[in-house]
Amino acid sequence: MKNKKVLSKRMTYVVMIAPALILFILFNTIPLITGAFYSFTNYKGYGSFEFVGLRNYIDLFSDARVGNSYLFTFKYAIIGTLLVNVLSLLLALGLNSKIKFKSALRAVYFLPNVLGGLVVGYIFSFIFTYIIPAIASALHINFLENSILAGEDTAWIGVLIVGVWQAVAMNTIIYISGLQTIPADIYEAGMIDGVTPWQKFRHLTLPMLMPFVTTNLILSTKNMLMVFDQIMALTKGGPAQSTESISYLIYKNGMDGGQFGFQSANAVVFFIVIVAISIFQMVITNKKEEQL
């Protein structure tokens, strides 16, 4: 009888898991074997193909347009990650004092966040592409009276502006959550010892926030390098393909420009990269946890 218990509470601990495992195993597991495998072939993603071992990976390495795509995806991820978290650390201290209307900025800062990328983005290509360009002949600034999405150099700024102003948001709440959970004793200690509000910040905020300051950094360098719907909407890769992002280039080479077995290797190193930052992360937070 008791046994018998035991084993139904087993097996409904098991049909609770399966739903979830059979889907995850279909839908993540088996299209990431077949991408795996398609990146060892010269599939265009239709008719036949025959298997190129390593030929893929290979081209990738003297493949201009990859070269590029992965500067400019570096380029922008980790500038971006920079500016992103010095912002939202500026941000969260001063939303985090004791000041007015701190709710109602607080709801205005985080707004970015709700938002959409595609119509974010639609609407700040109108403002790089008109609107600046009037302010600055009316101010006569010359190099901003052209759109900056039209240059080849200062195209890939205009993505950067439009992928920190919203990522600012999503950082800015996390490092909020990590100033709340430093105890007010410390300042007190801190303000017996006559520290200046700089020697306060450096000394016993920033160490008590390294936690955060770590997830953040991985979190936004991770969501930067993935870039793809500001892109969409602002220069599709353009100009001269200057702000082609890796995940643009496989979705529009691997798509539609009959690439899908060279891509599929493109996405494989991409894949590899992510774990490879990933794990990186894992062994900093190890390393914190132990600190502890």
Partner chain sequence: MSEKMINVTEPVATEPVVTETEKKPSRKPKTNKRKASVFVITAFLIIGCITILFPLYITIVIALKSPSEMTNDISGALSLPQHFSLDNFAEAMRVTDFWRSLGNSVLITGASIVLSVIIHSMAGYALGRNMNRKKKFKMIYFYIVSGMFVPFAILMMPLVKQTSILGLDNMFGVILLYTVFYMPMNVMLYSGYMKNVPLAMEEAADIDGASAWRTYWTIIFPMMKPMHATVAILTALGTWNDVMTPLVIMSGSENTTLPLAQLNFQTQFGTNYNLAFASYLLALLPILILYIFCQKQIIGGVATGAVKG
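Next up, the form predicted alone. The previous block was the form predicted together with the partner chain.
There are no partners or other molecules in what follows, just the one chain.
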């Protein structure tokens, strides 16, 4: 009888997991394997193809456009990840304190995450292109009279503002969840010892929050590296390819530019880079957790 119950329990788990596993294989694993296969070919996205071995991977390292897209993406990801986590932590500390309308404010701050990236991008595109220049012109603020999206040196700032604004929402919720797991007894003991607000944050809050910092750093870095929607809506990689991220380049040249095989190789390398960065972050943050 006991064996039947155990077997029944296992079957229930299998039935619960199977649909998610099948969907994951269909829409994640199979496309990944297919892309890796095409990365060794000269496939254009249509018609026949031939195997070219490692030629696509070798050509990646001599392609200036690919190199520039990696430089832009890393710059965007590093600055964006720092801004997102600093702002998210500050907001979480504020929303977790004893203030009125906490629930309503949390809902307001989470709203950007509910909206689609393209929708948000198109709204900000209108703001950057028409509203801000009009206000700047009326106030005679010369450097804002032209849209920041029109300049090669400033367009990335517009993309960054939108990306950070939208990413802060989820990270804030995660930090709030972490802050609520910290026992009140720890803070009471700290107050008895006479700790300052900075000492309270540095020696009490931060060590207890480190697992959530690790999670947020990995998620935000990955999301920033894969920036696509904001670029599609705001700049389409311009002006003069100055905001062309790796994801956008893979999509544009792989789907429309007849470089399906070449960009598949780019996608494989990019996948390896993201995994390597995530592992590196986990190792570093885990060491920090142990030290704290």
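It should be emphasised that the depicted structure is a prediction, and the values quoted were computed from it without experimental measurement. Numbering follows the first chain given and starts at 1. We call the rigid core whatever largest set of C-alpha positions still superposes within 1.5 Å between the two forms.
**Student:** Do you see a C-alpha shift of 2 Å or more at residue 240 between the two forms, with the core held fixed?
**Tutor:** Not so; residue 240 is displaced by less than 2 Å.
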